[in-house]
Each structure stands twice: as structure tokens, then as C-alpha cells.
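Only one chain is included here, represented as C-alpha cells and corresponding to the form predicted alone.
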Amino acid sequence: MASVRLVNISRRFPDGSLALSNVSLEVEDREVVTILGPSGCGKSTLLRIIAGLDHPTGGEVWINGRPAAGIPPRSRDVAMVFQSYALYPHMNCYQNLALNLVLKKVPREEIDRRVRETAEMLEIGDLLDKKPRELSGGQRQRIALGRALIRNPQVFLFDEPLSNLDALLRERVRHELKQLFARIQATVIYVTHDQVEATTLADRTVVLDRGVIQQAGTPETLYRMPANTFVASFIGSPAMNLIDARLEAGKLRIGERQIDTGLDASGIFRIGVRPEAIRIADGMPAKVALVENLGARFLIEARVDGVPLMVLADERPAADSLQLQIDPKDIHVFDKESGKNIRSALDSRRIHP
């Protein structure tokens, strides 16, 4: 396997629109980062530069050490799977799976003994004598990242491999998937817009919006520690409740209770707590305004003087009026103007003087 660099990378598209602007990671050997966005961030058009089907307008990308400039895809080794699957119709899953070694003009020995290692592996055997339109969602799936996993590449690209699968479907493979990284101890760089997939399957995860790379780290940092509220308010589900209100000294008022965050900051800020942070006790007055059966937990809209704040729950409220308690160390503060999130903007002023 190999490590990637990506040095300031940006692209702008002949029409002037600016795809991404100055983007720099870096993915180590053996590393899985998922690549976290909405649709027309940036993500794809940054794994299509790795992979050389696209070109930056300025920057570097590095692949084990050498820059990539010139290399053409075929000769980068790294492979892609695509959201559409790119399998020839016209072959069965066998000559799929072979397709690249052929090309390549491997022996036909080696080309039998990988296909079929490659099949046991995806538990997809008794499949590869079946054309793409016999197979399922999920087969098909399995085909595609089959005939990337047998070229043995030292990179791995995913672009969004399970937009296309229904729901159920899609947890499954997704756990197969983060069970086949464990095993290949595979350098992959995978990029979604679904947060769950993103955050259970990485290493790392970069959440990126308008092609600029908005926070890096664990999926435990970024859901703990969001950066700026766009970050607070893509990872989590239910979604942070983020509201504006005032702070003296630190203190912030709800209602008729007042907490203190611990900060030393007065003003108007974008207040940020968790559903699951909100606990139904002794507290505030609040009265409810919806509630939504999600199976095993409630969400539960409550309003506090006004305010609105979405709680989630183990039991239905057994009345249309609670109390909720707010644990300070719950309670994000951002910036207003900017969405940064001034408590870890102080802890990284504390690491990095």
C-alpha cells in the first residue's frame, strides 16, 4: 500500500465556478479517510485529481512519495469504484473481474487463481458465471469492488459505492466493507455524503463545504469537538440545536435558569447542544410541542420560553409540559459571524501558543 499528499490542491472549471480552493491532507499507508460533503462540495472532483481523471489548477499530488504530475491514470495503481458499478453488460462476472488483468496481459493461470481468491473473499463464487442484469443491487456492488480489490492497487478510491443500494441493503455492505479494510489492511480514501457511513467507517474523516476542508480528525473529534457550526450541524443525527442567545460572562440564560460554559466571553453567540445531551429532569420549564416515534428513542420538540429545542428521549413524555437539565460541558459556543467554535479555537491557541 502507499500513502497520498495532496498539496493545495485547487480547481477552478472554465466557467469560472471554483471547485476546491487550497486543499491539503495527507493519508497515511494503511489509513481509511472518508472524504464527508454535500453534494457539490468538492468531493468527487478531489477523487477523480487523485486519480488522475481530472487536473488540478494549482497544487501537487503526491502517491508514495513521488508526485503524480504526468502520470497517467492507468499507470498510478490505484483503483476506483464508482456509485454507477461500470460493469460491461455484455460479460459475466468472471470476465469482468478479469477484464484489467487481460489487459494487462497476465497469464491465464494467475488470472484464474486471482479471480477466483478475489470471489472467495466477497463470497461472490457461485455469481461469476452470471451477466450484471441477473444480479442484485448488492451483487452487483460486490463485482465492482471485486475487480478493484484484484489488481491489488496501492490505493483504494470509493465514490459514494452505496448511493444506489436501498437502506437495509446498504448497512450491510457498508459493515462487509469495514470488515474487508481490516483484512486487505488497505490505504483507502472513500468520500460520501452520508454521515453514518463517513464516521463508522474511518480512520479519519474531512468534512469539506464548498471546496474547502472545514475539520479533520476521529469521527469521536469532530462529533465531541465540531470545529464551526456547519461541522456541528452535518455530523450528529438528530442535528445539533443551534441557537442564538446571549452570554455575560460566560453565563448563558434559558428561561429562568442560567448556566454557566466556563468561557470568559460576553455578547451574542450561536448557542450548540445535542439532542442526546438534553436530559428530561429537574431543570427548565418546558412545553411540548411534537413528538416523533423513531422506534427505540423519541424526539421530542420542546420549547423553552419560545425557544426551541429538539430532545431525544428514551420514554414518551407523559405530559404536554417537562423539565429539562443542560450539563455545561454540553453546551458548544460559536462565533456568530464567523461559526467557529470558540472553545476548541481557545484549546488550539493553549496546544499551539
Given for the second form:
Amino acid sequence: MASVRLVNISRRFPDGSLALSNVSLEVEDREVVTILGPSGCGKSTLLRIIAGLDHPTGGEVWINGRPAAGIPPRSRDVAMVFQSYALYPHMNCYQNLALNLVLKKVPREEIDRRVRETAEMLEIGDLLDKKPRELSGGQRQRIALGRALIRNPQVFLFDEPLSNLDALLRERVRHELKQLFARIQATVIYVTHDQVEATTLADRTVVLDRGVIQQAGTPETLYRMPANTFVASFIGSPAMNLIDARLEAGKLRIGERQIDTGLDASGIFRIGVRPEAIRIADGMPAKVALVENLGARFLIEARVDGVPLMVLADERPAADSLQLQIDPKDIHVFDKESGKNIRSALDSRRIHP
Ligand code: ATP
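Alright, leaving the form predicted alone aside, put up the form predicted together with adenosine-5'-triphosphate (ATP).
Every chain and every other molecule in the complex is listed next, the one we just looked at coming first.
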């Protein structure tokens, strides 16, 4: 069983800054978990702690049912792939791939077999004689991946492995990684600030902000029922519309119209509606302020009585005014102060009375 359990992990640096605060997470055997968050939220620190390259100032890391404290990185049976690839420039690709096994004094024939096997899996057989400087970014990334794979570790840790690649290549390598994860059936913890990477690769995604887990769940759950405004605005593209509005006994007023959210709540709330959940159909009159052509669809900035709403539409609007419809089930209601999703708070109370 290759599982990772984090129990109340905190990391305070000597300068007093708190990079991680009470992070608890269980990653199951063969699960692919992505950790998503903005720059500086503590993603790399968390991975480094799992790898044993850094140490928590509070809490415990368990790997395969055993506490990892005191176990050095090389004995943790985890392999990390870095954004910078971390290849040795003076060695050719064969030597880069073989290095870890050489250090472990694995017999030469077995090293050769595993290098060839790994090279075949990643389709890098023709690069083995080249030095890293003779490779493209995508090829270097593949060698770095090979260095992790060849160790056959229990757990793979990825630290933004695609961020040095251009957009097209990133998409291709992302597909390859997805297939690879399915093939090697490994436990993977993958850190990224890119929501598409996070949700396409993951069984489960953990959203981190300022060292605190905001929500952990399947990509579908994060999209459909974001726990708070941070997750709501971080997941989904174009981003969710968030406006402050008044509810009266659950009825939301936008312009002249009222929409019944079905919630038993009154007061000012932060209301969220995804641009793709707003339909152009008989309903609220709106003015078109701006239209962006996204290729397959159009992003329209509409104004309902001055309230700006982004709308994702299949067609370019035919006139300067249109009508918009929102299904009550697509309205997210968040507490204005805490940012918490009122509906998911109610649901979890219903499930756990
Ligand atoms: P990025 O996506 O930019 O790499 P990240 O989410 O990986 O960011 P970390 O590198 O884990 O973030 O850093 C988390 C926080 O801890 C940041 O605010 C950073 O400035 C701080 N930090 C990291 N290392 C140290 C250190 N050695 N001393 C003090 N503060 C640090």
C-alpha cells in the first residue's frame, strides 16, 4: 500500500512566516491528488515536507502506514519531479537516468534493462546519448520524468512539472502524463497553480490558500459545490460571477426580477453564478457592454440594471440588448464575511446533524 497521510502539518519559517497551517490529508494507494493554489500558498513546501527535504514545525507525515519523521529522503521511497528538471548537465541522458541505480549499486545489466525499458515507455530511446543542453524543454521534462520512473517508487511527487513548457506542449505532455498515471498505477501528489492541469489529472483536488486547505474533493465537487468564494473563483474558466446582493426570504433580486434560491435566508450575500450557467432566453433584460470572441464561444459582458454579469454564449449577440435566464439551482450563495457557501454548509449539516 502506497498511501500518504498528513496530520495537522504546519510549517513556520525562522522569520516567523507560516507557510502551512494544520494541513491534514489522506492520499490513498494509487490515487492521483493534485494540490492547486496561487503562488506562495505553500504547495512546494508541502511536497518538500513529504519528500523529507524540509521538516514540519508541527504535525506528522505518514508514508505507507509508518511515521516518516527521521527517515531521510532517499529512504522514503518517494520520487520527486521538479519544475526545473534537475538534470546533471555534464551527463548524457542515459547516465542521468541510470544515476540513482548506480548509486544504489544495482548490477549493470539490470540498470541497462531498466534504462531501456523506461526510455521505451517515454519514447526517448533516441535521446539517450544526448546531453540535457541538446534537448528541447519537452524532451528534458521527459528525461526528468524518466529519472523518477526508473526508481519505481511507491509515491510520485510532482512540483509544477509542466510550467516551463509552452502552451501547446503543456497540453500534449499533460495528456501523456494522464495516460502514464493510468498505466503505472502509482500514488501521485501533483502540485500546480493551473486549474486545468489540476482538474484534468486528478481523482481528487485539494485547493490551498495561504497554507490552509480550502476544500478537498473530486474536480466535479469543487466545480459544482465550491466550499467558499476562494474555491468558487479559482475553479472554472471564465471565472464565476460574484456580486453582492440582497436575499429576501431566499429571493434574489437582480434588476426588476426575482429568483427564488430556495434558501431560507435574508440579508446581503455574495452571489455566485457561472458565466456558462446564464442562458440567453426570455427573462431579465440586459445591455451588452462587451463581447470577446473565444473561438468556439463568446464571452459577453452584460449589464442587468448596471450589475455586470459575464455570460458565455454560443452565438455573438445580435443586438445591444438581450434577455438572460438563470436557473435557481445554478445560484451559489456565500456568506459575505466568511465567504462560506451557505448551501454546502446547510447540506453538510443535513448529512452530519
Ligand atoms: P510557487 O507556486 O510560487 O512556487 P508555492 O505555493 O510553492 O509557490 P512555497 O514555495 O511553498 O509556495 O512558499 C510558501 C510561503 O512560504 C511563501 O510565502 C514563501 O515566501 C514562504 N517561504 C518559503 N520558503 C521560505 C523560507 N526558507 N523562509 C521564509 N519563508 C519561506
